[in-house]
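Just the one chain here, the form predicted on its own, laid out as structure tokens.
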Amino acid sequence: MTVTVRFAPSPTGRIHIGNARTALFNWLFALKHGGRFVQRFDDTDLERSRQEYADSILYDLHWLGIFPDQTEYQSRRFSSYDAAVEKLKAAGLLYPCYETSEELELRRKVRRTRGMPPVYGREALKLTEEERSAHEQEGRRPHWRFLLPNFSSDPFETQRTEVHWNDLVRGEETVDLASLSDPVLVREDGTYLYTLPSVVDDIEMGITHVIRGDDHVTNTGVQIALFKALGAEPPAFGHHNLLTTSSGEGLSKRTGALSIESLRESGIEPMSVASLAVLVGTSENVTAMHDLTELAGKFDPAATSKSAAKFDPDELLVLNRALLHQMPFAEARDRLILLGVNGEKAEPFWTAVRGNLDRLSDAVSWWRVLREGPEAPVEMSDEDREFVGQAFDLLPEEPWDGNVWKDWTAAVRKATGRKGKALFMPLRLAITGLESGPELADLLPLVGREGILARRP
């Protein structure tokens, strides 16, 4: 059996870090088991679904390093869903209901006042053909419910019916079908809700493992029943905890909260996103992984906590710095070229500045400092200005090697008596215009003697 997983977002907005968590859980699971990854767009909501969103989701996945083996659109598969509906109707497992939302809410309130669970009472099963015809003559159109197998012989006498599965994340799980209403599979206008297309697709696409957020746990009991009603063996299920904002709020595609697009445009590295999205809320320490193969080695669905995990964007910068500080020039070269950082000095420049970057794009400002000097006139006391003048007079002649900074400051210390911060800070300000940054021992040979002297304040 080939492990086959799927990621099935609705293309109604940009995916966020929480969606990426689900995609990555599935991708890493397939990677560890030599399996396949199906990208499925649940776009049966034709009014809100947009191809531009589907395209952006694929772009975001590619940026993260996820490349689907197969891409499917539910909007192109209605014939399969229609066939499943007819099969369920023929088996007496899909029945028409005519209640309005107001009538259903009233019934729920009545059941609550009687101390009964507010589940659907299957009143529509009692309708005669004449009553159904009367409803339709009034202009009512039926929605269709799936008859849950939670009774022995009389559907109005439900009994505890447990559905069990060994969850890949949560361990042993149980859902009692008697505690649930018969789910609506088809709306009044003939469109499908999530449940039926999802199950039909999982069957026809050979999905062996469904890994998704734990907000679907209860749905799983219903879906397992539907798999069996359609004559199929259910896949294995895993339900990971959800991510929230640092303040505990849920994430939403509609609001664009922490969208992958916005994180990318802010200069965050894809492996910073992937590392935090996968490892937060697990027993693993959150550290920056170099690539998805390395991350797969740390990935264990069962190590995921059952409680929601808070996603702190500030942690992304910590991981980003760690990745950049270790990034070899060969990996950064093409992106640096696009930023205008090129030539024979590009590699030693990258080695010198990468330890001071939050984002790769920050290298541009240091490249400008290297080539042009401080952005604005440097402010310093008259005493420091006089000191820097003396120091510049002692600048060694070229050619320079890696010891030029050490040799120069040793000579300045001997001539002026200054040491420590009083010696180094005025020189750093004069050369870079900033109080902190890369080691001047690394920058000095790149700027050159002529470039240094041109920065005399």
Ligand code: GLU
Second form
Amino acid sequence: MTVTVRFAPSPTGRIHIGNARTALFNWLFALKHGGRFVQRFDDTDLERSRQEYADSILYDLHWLGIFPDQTEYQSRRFSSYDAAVEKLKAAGLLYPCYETSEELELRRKVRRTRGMPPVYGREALKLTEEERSAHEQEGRRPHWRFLLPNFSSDPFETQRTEVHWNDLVRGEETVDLASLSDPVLVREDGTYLYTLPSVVDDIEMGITHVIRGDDHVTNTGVQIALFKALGAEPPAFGHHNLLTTSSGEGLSKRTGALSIESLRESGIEPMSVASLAVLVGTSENVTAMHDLTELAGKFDPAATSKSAAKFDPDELLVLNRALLHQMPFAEARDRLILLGVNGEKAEPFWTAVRGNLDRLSDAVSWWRVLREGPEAPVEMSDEDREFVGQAFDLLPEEPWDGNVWKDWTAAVRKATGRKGKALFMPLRLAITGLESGPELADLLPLVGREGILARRP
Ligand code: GLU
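Can I get the form predicted in complex with the named molecule as well, since the one above is the form predicted on its own?
Full assembly next; the chain just shown is listed first.
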């Protein structure tokens, strides 16, 4: 069977780097196994879901290099969920309940004071036909619970019922169905909670591997029971650890913190995001991977830690620098053109400045400095000014070869007796207006003799 995975966010906000971790785990898994990637939008909550968020999630995924083979929206698939509901009802596995949330809370309290686990006691199963219709006549609408298979013949006599799976990330996992309440699958207003649509989709879309955050481990016990109740073989499951900020806070779509959009806008490269999102909290070192194929080579779900992975957003800049410092011109060219960096000098310019960039867009200010000179008038002592004037007088005539900087500074050293920093710092300041930057040997041919002489302080 073709490996088929899915990434299933609710389109209720922009995705963040933690969501990107889930998406990339799935994408890389599919990449490694020659599989398919289904993009599924869990948008059964019609109030909070928005098409514009779904569109922006797709945009963010493309930016990261993820191109789904199939895109699905749960809001267009209600007839499949309705059919599953009928099937469960017919099998006696879905039963109507009329309790309000206050009544349920009260019951939980009573159970706790009696030292019983605060799970639902299946009281609604005991309702007679008359009691049900009395509730209906009062105007109450039922919510529907799935009868978990955690008993042998009497549903009020639950017994330990272990559901096992060999988790792709966590190894052997067990959930005891007797420790859980029968989950509500359908609300009073007829809307679906996440649990059932997810299973129905996983069945109908032929999902072979469900890879998601470890906040879903308990759900998996319930969902495996649901797969079986619907007559399907459950897929394989993998639950990866979640990302938290260095202070231990979780990430939320709603706050927009560390959203992929904000990282993109702040000039972070997609592969910086992908490298950190995938490698943090694993036994691999976090280093800058150049593309997703290279990253796939380092990706091993089983090498992921079981505890939450703290990450430092500053690490993104470290990865960004590493990527830019080695980025070939061909890869940067189109983006440089959009930034106004073009012409025959664009390539040597890129090679000269890339080692000094935090963000690709920082190249623009270097381009400007090299073409137009220092941004502000350069401050230097009279002595240095005189030195620079003397040095400029010694600048070789063009055409220049690759030794021009060496030849020039040798001549300047001989004439002035200056060397080291005393020699090159005033030259650097006069030419760029800055105390640090790319090698002057590389900058010189980019500025040209005329350009240098125009910078005489
Ligand atoms: N919509 C669910 C979530 O974002 C999907 C979980 C799953 O992958 O099954 O948590």
